[in-house]
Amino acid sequence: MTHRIRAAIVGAGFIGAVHAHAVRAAGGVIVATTGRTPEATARAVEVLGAERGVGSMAELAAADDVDVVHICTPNSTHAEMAEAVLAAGTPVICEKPLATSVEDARRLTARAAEADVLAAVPFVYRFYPAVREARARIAAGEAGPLWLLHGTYLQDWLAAADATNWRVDPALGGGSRTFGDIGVHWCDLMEFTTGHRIVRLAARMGTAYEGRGGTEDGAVVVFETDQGASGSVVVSQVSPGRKNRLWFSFDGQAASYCFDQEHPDSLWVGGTAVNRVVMRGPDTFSDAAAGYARLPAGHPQGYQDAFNAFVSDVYAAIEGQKPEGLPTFMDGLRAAVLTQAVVTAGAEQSWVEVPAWNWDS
């Protein structure tokens, strides 16, 4: 970076702290934060290590010494906050979901384009070196045509009957909890890695405990892609023992590629005669992935490292570089469209067409 990026962070929970670490790892400094009350602002200053607290979101967005705003607050607040940042002409990183409705997500995406402001969404699983390696091998045609795309994203933080937080309230979290929270991560990763786009899907939503917020505990989604592949993903936040297991298998005629986020330092490459496990490292992965393999093989890189790489790429883009594969508000809009399609398919118990990749229509 030519100078230290000056960041503001709104939201001092788990993900806000992850952002704060990533800001510093990217060489930035946290200059400001704000909260709903003076007490909340004071706590955020302490938790995030910010230089100061300010009185409002508008003041934060328009501050002369803020180069980028990180929005890490509950889902229902994202659209209004992101709009304020865009109106000030300030780059923004907004946690997913970008918005709890397709209409809001579409409006924000259009305004970011009109303002020519960098606007990013943390689909950070793209930044695992093993994922980049799978993507490079698929693009090179090593597997032949992909025909089956399948996987899971399983967690257990809501496995207890009395477990709760703001995400279970549709007014705060949106109309889909589990798919909207983690299913969109899997779908973004699948589309990014394979180059396929989901065009048609069916879904079944399920609950382990009735009466907990009115949103799903899990979902099963089957889909078809624009390149003729079939696929499925199972998502759950009530799968005991699964802490954060995002897993995929992308199967072609000549090879399959498997990745497991709970064991992220390798890529499994399946063949009909020989299977291989390619360990993550700057000297074991291809050029497309090696730049994200910051440590030698055997020195684990995990979620925070992927997040750090995402923020580092955003900051490089703010300074005029063009990192490959940076997730933007367009990808946040894509996630909103997929979420709405899943909710509709689950409610109607029928196949639903996913709108084409043309947001002007």
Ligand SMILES: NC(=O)c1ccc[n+]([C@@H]2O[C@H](COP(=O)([O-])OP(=O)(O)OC[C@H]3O[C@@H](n4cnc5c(N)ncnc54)[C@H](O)[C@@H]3O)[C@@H](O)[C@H]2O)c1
Second form
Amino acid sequence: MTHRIRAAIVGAGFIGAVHAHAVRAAGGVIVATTGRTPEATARAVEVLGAERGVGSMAELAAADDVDVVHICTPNSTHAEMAEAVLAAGTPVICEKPLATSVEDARRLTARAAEADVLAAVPFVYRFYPAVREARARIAAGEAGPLWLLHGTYLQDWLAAADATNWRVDPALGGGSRTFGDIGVHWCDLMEFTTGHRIVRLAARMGTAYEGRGGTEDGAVVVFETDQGASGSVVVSQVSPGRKNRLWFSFDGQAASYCFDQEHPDSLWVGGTAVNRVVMRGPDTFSDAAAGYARLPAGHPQGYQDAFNAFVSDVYAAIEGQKPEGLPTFMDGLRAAVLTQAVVTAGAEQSWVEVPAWNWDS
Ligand SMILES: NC(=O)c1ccc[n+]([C@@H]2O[C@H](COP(=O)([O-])OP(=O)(O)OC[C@H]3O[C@@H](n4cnc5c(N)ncnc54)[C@H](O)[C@@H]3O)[C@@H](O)[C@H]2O)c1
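For comparison with the form predicted alone, provide the form predicted together with the named molecule.
The next block holds the full complex; its first chain is the one shown before.
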């Protein structure tokens, strides 16, 4: 890094604080933030440790001492904020979902291309070394062709009848709650790790509690990929005891690979004779994966470390490097396309074709 990246962060809740740690871990400094009111701005300055608060998003986007803006606010605010940042020609990290409609996501992706600035979306599970290890082994053909891609993303923070959050309101969260919030992470991880693209899917949306915002508490999605594999993912925010169980199994003829986000420092490699739990370490993981090790083997790495690695790669890209596997607005658009397909399939109770690449649709 030639100079300390000067970041602005908008949104000082759960993920804003995670971004703030990651900015500092990457050697950056948080110069500015803004909130909906002067009081909220003052609170955000304190929570994020920002140098100053400014009066509006427009002011923030126009500031000439900001190298990158991190958007960490509720979903429905992303499109307008990201558009303002891109209009100023400033690099942007916009939280997922990039937008609550395919149309907005496509417009933002086009704007980012026109502005020719780095525009990233934090699909941060890509940055676990164990995920990179699975990806490297799959690319090397260790398993043979993958034919079955399955998994879950289960949480329980909406298990109580009276539990609520802005995500429950479609006007803030979007038309799909659980798939749009966490299903997109699983699908991004699957497509990134395996290289397969979903081309067709069916979905059943489920509700544990009727009337909670009218959006799904969970979904079961069945899909086919462009390489002929079959797959399924179950997502839920009402699965008592499951906190953040993002889990996958990608199965080939000669091996299967399992990853569990709640135990992220190892990769399970299944074989017909022997199963192995491969721990992160310089002698166990390939170079592509070991490069994401931030701590010596045996010192567990977790979510914040993955987030730090993501932000560090974004900043490297802003400075002209080309880190591998950086999730961009194109991937945010992909997530919007998949979310729309899941909503349509759930509503129509039929299979829906999904373009393998965003611009075909
Ligand atoms: N990539 C990930 O792994 C990940 C994880 C969690 C959340 N997220 C995403 O991050 C976003 C925020 O989620 P969260 O869990 O931090 O929510 P949160 O409710 O904890 O925080 C949202 C923050 O935004 C502020 N805010 C709301 N409207 C604003 C506005 N107009 N201007 C400025 N500030 C405003 C709120 O005051 C609050 O501080 C969501 O889009 C969510 O999907 C991503």
